[in-house]
Amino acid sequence: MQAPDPSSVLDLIEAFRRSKTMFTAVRLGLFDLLDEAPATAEQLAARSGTQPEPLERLLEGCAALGLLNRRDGVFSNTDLARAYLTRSSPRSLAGYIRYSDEALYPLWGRLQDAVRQGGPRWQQVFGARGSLFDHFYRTEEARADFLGGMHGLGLLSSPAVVRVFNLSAYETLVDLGGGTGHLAVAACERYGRMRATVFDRKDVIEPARRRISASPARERIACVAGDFFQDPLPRASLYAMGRILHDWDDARCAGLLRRVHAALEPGGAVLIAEMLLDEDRCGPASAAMQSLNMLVCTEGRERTESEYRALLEAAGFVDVEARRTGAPLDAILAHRKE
């Protein structure tokens, strides 16, 4: 009998490596380096603080990935490292890369651990009470960076979870723990009536003021601060939640949509932007690892269509629907029950 292709067994064992190269660049700023003009291996060695022959291997790298053109023996940036490695990009995804360099890396080789004892992994790796949240909002400068990653996520997804379902309806929206207000935009601007408020920490609503005010949709967008599981909940016909459930395990996740239908206008409805897993649960590969992700991180986890409905009915919600978006993020629709 022939033996398997291992070529998928060779790629995992590999896949650390592509991601590694990436987050050191991105940490060592060089295409944001890059982005202020080519350079040769020897000049950003100088202006990076870093020894040229080994920088020379971590660009060439970086080329084979398709991130940086060289040529004569100097590189540039690609489109997509324009698009989403540079800071200065409005489409940045360097924020979530540091993070995930300086956090998840580090989180996910104490995985094994996880599996046999439980749990997330932060007092373990880091030796620090609280959470990762806590880490990330410790200074303004991690704050902003840790914002400006989910933002860049968040553009990913928030228009695609917007337009797969028909929201016209709905006139306020409540984008609870909406961070830079990513979604609360995308709706208004797709929905010219909708006014929208952002529901979300202290710390994180002025860094989502000065996002939002750069849509032409800002004068229907408000934010409000406070702790969405212990504060008053504003009234809306429409709640959103995008990147929350899968942070909370079963019991805070109830908690929580109870708060949420107890603030519904009547007729009024959740949206919830997550990755939906199969209802084996094998699948989709993103969707797995994201789970996993928070095995280490949090107390929570990514859930099924079937899931997410049984939470939503046990708070009082009636017709579920759920939509793949094509998109990282898919959507969920439920509303409230009279």
Contents of the next structure:
Amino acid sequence: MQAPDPSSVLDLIEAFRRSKTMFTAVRLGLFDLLDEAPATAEQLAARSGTQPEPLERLLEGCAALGLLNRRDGVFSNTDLARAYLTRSSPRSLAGYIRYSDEALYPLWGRLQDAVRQGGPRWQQVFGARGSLFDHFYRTEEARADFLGGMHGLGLLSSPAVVRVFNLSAYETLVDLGGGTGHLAVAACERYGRMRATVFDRKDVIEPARRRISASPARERIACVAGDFFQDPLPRASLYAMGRILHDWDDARCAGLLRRVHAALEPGGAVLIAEMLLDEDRCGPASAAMQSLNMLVCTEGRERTESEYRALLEAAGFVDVEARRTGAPLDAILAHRKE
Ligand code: SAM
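Mind pulling up the form predicted together with S-adenosylmethionine (SAM) next to the form predicted on its own we just looked at?
Full assembly next; the chain just shown is listed first.
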């Protein structure tokens, strides 16, 4: 029998090298420096505190990955790098890349221990104690990277999530654990009569206000600080939960959904934005990888449509409908039982 083509295994062996090349270039601020002016490796080395020869190898690696151009020894950003890898771009994913490099990369280094013992790896890797989000917000820089990352990824999904269902009947939205408020912004920009409240921990409110102030819908979006497991939840006709349930185990999700159900007005609904796993949980690969990511850094997991349906119905919701959006996050809409 002929041996199978090894190329996908070879690709998986070196996949982390590609990630780390991009992570390192972002961490060194190379795309930001090149955004100011194209430069040679020598010039960039002087400005980034690096050695010219190894830096040139890193720049060539970035060029090989389609992130940089080189002409006559001068490097410049490709359109891709300008849009997603510079900090000043409105679409920047640099925060998520920094968070991936500083936090996720070391946590994934302990995946084997997570599989053997279960549970997130923060304490093992960083000696950190306290609640999950205390780790994410442990320093101002860590908070900025995490929220910047959530924001950059959220911008890729929220417009599709609020479009895939017709939400025009709902006039009040609470974006629960709304982070920087990109979902509330996308919803209010699409539905002109909607007013929204971003409800999140108090350490998130100031960065959320800053991001929301850039939206033409800012006058219709308020921010409220609170603990969604304990504090009273505002009344609304629509609740959104973007990447909330995947952080928690089934028992915590059930409690949270019951609280949301109780806070909804009659006729109200909950909109969930998450990556949906296929029913056999073996794909899509991005959702399966995200579920492993949840293993090393949270108490949660990604779920299938049936698993979300079971959680929602147990909390009293009916008419549960899931839709793929074509964006990184899918959407589920479920209605409050009268
Ligand atoms: N929904 C946002 C998004 O999609 O970008 C943020 C998702 S992030 C994975 C989870 C959010 O839940 C964070 O903004 C976090 O601060 C918030 N959160 C976690 N625990 C919370 C709690 N007990 N009360 C309120 N918000 C909380």
